[in-house]
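Presented as structure tokens, the chain that follows is alone, the form predicted on its own.
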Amino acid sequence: MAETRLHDNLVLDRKGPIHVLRIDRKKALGALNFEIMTALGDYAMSLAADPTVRVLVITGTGRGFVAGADIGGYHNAAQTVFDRFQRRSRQTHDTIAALPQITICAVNGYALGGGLELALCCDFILVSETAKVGLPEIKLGLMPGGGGTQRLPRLVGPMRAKDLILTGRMLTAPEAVEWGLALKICAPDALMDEALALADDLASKPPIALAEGKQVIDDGLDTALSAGLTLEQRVLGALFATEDGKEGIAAFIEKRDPNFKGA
């Protein structure tokens, strides 16, 4: 992979249609500050406009994926500074969640507070056996502000979301999978191999159908069932008219591998 440092604490590796973004702040367990959130958001905005990239994998370094926001930056901070950071976090999280590319979060260690909220913006979450996830803001007299109160209930249900948010406790990797918060558990030294294998599989799929399928699922979560079903049929009809749609059907009939071109 070709490695680029987007920021002192952000490393980007490129492998054809797959990007791997690694948060590299080992001593602080990946804690996010305003500068890192800004760099993340800027990268996500540029990625959204890049049709050559089909899958993004986000991971961390060492024992921490992201152990939350950099709380030291909160201490004695003015309200305007705090609010500015929260607005920046909202923009970054929303941009990542709305990416047309498929996103995979490979949680290598602690994913707490803003770390779990970043993971929740991704389409798939894989966890290392050593991972711990949670939203401990209640212990600071606060609550999640990066989407935790909204994205988590949509994934695991309101009762389990209240359990995590109102107690501040952490889940182990097996608990995260049991709750449906993560897709699978991986051995620590196999986590990235598993994430990249999934990324390779997804990147081989027709890109238009991949992006549209993701969008229809996400949009359907926030609409009535009848409206979602109408959207599904409309998008399916449009996909049938694409060159990739024709190629996929022809390849099936001819018993050969399809050659999808994103058209």
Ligand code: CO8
The other form holds:
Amino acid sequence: MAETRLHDNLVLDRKGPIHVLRIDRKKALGALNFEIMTALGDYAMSLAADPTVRVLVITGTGRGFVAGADIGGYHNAAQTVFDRFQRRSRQTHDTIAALPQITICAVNGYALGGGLELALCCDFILVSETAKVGLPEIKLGLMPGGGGTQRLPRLVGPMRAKDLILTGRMLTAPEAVEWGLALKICAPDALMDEALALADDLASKPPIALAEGKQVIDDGLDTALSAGLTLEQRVLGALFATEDGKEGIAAFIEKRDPNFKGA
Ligand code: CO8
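Right, the form predicted on its own is done, so what does the form predicted in complex with ligand CO8 look like?
First the chain shown before, then all remaining chains and molecules of the complex.
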């Protein structure tokens, strides 16, 4: 176990090809201020360039995952301060969403506002039975600004997104799974084990196919069906030409386990 504190409120645990990043701000239920958002973005930027890491798990501490942006920091703040946070959060969210690694968000408690928006940047969301998720910005006279109005409707459809965004209500963990907002519900004590089991499974997969599969799905969502289908065929053709593609097929024929090398 190699834990490093990247920031007062961010702890990184490196487990070989898996990184576990924990937001550690228990007293404020994980609320994100400008400094944490910056540290998170800087870490994600460096991770994007690290081919030795295949999976990132993001989680929180105690009963909060991230209860949103740090509201206290914006009480009577200048417009420029608010705008600076918005720009920073856009960079951080976009960097995490575009990571070549597979990302798993293990939501241990409240994921509200910017907390849910951070989770929505991840490939998989697992929720603890105690988790509550929502976009309550409307109660502050605002609306989401970290991707909530765009990423949530793409995941759960526009009507359900409007339900959460316009009422500001929270979903329980079973409701989040029922909506397709989370993949799986876990007992609180089992959340990290389940997240790490999924991470282990993903980390054992052929790395190029893993990264390309993610990218093609994400890019396809941003494009017309015919362009997405063309992209899919092109990338599959390129994967067929990789050593891992040849190894996977040979291993099947020879009835043995494949030895993928990421080439
Ligand atoms: N920011 C700062 N502090 C917070 C936040 C937050 N988002 N959420 C909770 N806290 C703090 C509380 O102030 C409290 O601190 P203290 O003990 O010092 O008083 C501590 O965490 C525990 O919170 P509660 O006592 O309120 O605990 P409860 O169990 O009673 O309630 C809730 C938990 C329901 C999560 C409640 O704390 C809550 O409603 N929090 C705010 C949730 C929210 O509105 N999030 C969205 C924020 S806006 C956003 O994310 C995007 C907009 C970006 C613009 C930024 C401008 C604001």
